[in-house]
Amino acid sequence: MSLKLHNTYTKKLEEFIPLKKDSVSLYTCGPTVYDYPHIGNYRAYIFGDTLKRYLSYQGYQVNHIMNITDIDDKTIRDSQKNGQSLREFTEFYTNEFYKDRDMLNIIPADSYPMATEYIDEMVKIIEKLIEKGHAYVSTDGSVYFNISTFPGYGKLAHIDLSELRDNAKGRMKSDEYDKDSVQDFALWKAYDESDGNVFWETSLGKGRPGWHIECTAMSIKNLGEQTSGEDYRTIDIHTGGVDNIFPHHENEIAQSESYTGKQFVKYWMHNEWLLVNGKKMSKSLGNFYTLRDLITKGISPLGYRLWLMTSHYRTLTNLNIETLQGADTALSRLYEAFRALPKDDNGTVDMDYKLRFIEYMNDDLNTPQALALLWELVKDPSIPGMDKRVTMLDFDRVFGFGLADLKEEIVPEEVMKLVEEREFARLNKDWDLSDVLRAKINTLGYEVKDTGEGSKISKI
């Protein structure tokens, strides 16, 4: 079975198929740096490394590109909030955004262009619409992309287009606008006192770019463009939220089309959300979890992302704290049988499981069957310690649950010290002592099991 991935576009599962044959450009849109993400963010984030593992997994070399937005109407109102200048405000929240992508355990993005390294090639793309007749300039001195001379406007987030020519009258200047909004929408913003100090002096007059056009600039330079010049490639797989189908994604095949006068993008690829109490997880609504917030209750941050494992991509999610905290134990109970295993790497991988794993996975990223397939082997008894093992380490080059950097546990000396003194009750057929010992064990966390090999410890 081929991999067959659920296009945004078409709203059909295709068999995927890059434009060259062993290599993928994948493009996932990132954070906006003017606070700490979200888990809502995450999810979008774990599922674009989900799919990058699988594509790695297959034999795919990926170039992936995530943008970091550094410029917009939120880091500069932020940024005077607090008294920073926009690139010490921005680089703060950059670095944390790193700080919680190892925690998670996404494997980093071959680059991360930031928006205010790329006005030169934003410049051009809005020269060259301008030329072409697919954006104008305002009585502010403000550029507008006109959607009207995109036909193809709307067909992303399968709005009817004889609306949208009914509505597109008014211009947007803010970087944001409600889904019904539909309304051209600025390339490039004229100066305004609210700006402060951050502006660009540039052949389009002072200003700043608006927040679509980045994406289109930084995804054609280190994705599309050819060394040759005037020649664009379509890019392969292009991620997101699907709160970022419209407008940002609408809005960036319709400028990167009319520029270029090619497929901008082959496969797109969204994400649901994440409700909490059945509501979309935002800041605007203060409903909102970061990782700290998780790791403050007690929840391992690949605790997290294993539980989004147990939801596909494209299925709503309601954030529960107590399933988490199961999917956290669960996660601590699925180290604790990988440490159990022998310790030699020299097996060979169950082609049996392997298959399905596959299988599964070639559906559209099943990631809640594969899971399943997991646990399925760890509990399989048929399956030699040192096959299970690879297997399992196998599987998580997908999984991203960090098997393979596992250290032995250390189990605390008062731990250790009752395990002994309960070892020696045993020896004595003191059963009573010995299990006042084991519910002493146990309220400090771990458990002990009596195995033909002598006492075991783990965490409960």
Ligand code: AMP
Given for the second form:
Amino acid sequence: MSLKLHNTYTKKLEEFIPLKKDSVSLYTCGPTVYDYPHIGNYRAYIFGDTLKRYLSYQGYQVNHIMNITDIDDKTIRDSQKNGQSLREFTEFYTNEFYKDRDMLNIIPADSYPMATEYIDEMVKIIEKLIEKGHAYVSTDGSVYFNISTFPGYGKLAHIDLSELRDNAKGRMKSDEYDKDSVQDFALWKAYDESDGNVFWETSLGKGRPGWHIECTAMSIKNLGEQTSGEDYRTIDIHTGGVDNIFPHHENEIAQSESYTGKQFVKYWMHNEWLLVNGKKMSKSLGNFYTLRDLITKGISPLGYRLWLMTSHYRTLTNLNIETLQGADTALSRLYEAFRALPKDDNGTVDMDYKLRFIEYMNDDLNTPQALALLWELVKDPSIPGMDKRVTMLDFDRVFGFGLADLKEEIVPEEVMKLVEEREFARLNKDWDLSDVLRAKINTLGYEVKDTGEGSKISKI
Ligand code: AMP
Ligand code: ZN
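I would like to compare: after the form predicted alone, may I see the structure of the form predicted in complex with adenosine monophosphate?
Entire complex below, previous chain first.
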């Protein structure tokens, strides 16, 4: 039973074979820190986190790097609007991102390199690309990558360049564009007035980097560079949302492979979009929710995490507040079921369930089936409580619903008093009083169940 992952390169499920036997290098394109990320962005990071958790569950040592894009067209534009320095502005949103990450129980990456700290690396790569004939300086001093020097251009996004030859002439200075505008793209942008005080004086002249070169520099430096500094290593997995495929990842491949002469990444993995009324959730369409918006609606961040697990990462998913609320309730039920199990970690993981869990997750991270299996386990009366507990904890290493850190629920004193009175009434076989007290407990939002080990109390 081997792990199969969908590779955007080949559009196929492929057996995952890491380049080194026991370790995996994983790069995730991180946030552009110009605003609060929306929950669509978190679909991308939760997908990356689930993949990473499952690789760790499989025993791999995962080295995970996620960049922070703290310099691009948008961070410059909005820091100026706010009258703040670029650093001050981006630092605020980076910290907000970390707070959200923790609320979503996303395991922190091993490192979060910031683009502004890698300018020297980027300049070094761009100089080499000019030297090798892959890049050229335009009349305004900006440097562009010449896509016609890279025969594989278009292989990730599956674009046939020969059909686009005429369109593909010319240059594109802006970082984001669509497939109809395939053109040479900017590696280095010569300074212009609109950049204000954001620039670096380098051997390439006064200016700033383009977006795509940032990820090339940060991923190669952190995951692809050998200790000698001369020989490069292919990165195992690179993740992002499908909108990153073109132009961002296509351009990363062109730059990186032209620079190192080696395959840049072995497996490219992309999550599908979170939609709102059939349209991609995005800042520009204004149809987005932040994590704070969900919290205000009474939906917990981990409820959102559970909701995402109900769809496969490669399916388009429409946001629906009712189903989200349902997922949040399901999460409370899961917690309740877990709390009701004996607090004893000496059980054994049920192997039948574990093997089925692995079978589903090996199938390109089939979380909907794995989640259904978790519910089956919760409801299975044939599994002893202690074993159920450790099996749930085992699965949760991948789901990340926080079962291991679950605190005991504190039942209000008023409710506890009624429970005690009811126990007393039952001892005295005063069934009428017992029913009255049960109803009172219910009106306070709790329910009481009579078990062989006494009364059990839980939230309704
Ligand atoms: P950005 O900060 O715009 O670069 O986006 C960060 C990550 O979120 C990227 O991997 C995007 O592909 C991903 N992303 C953006 N919008 C959505 C969406 N609506 N659904 C899923 N992923 C998204
Ligand atoms: Zn990137």
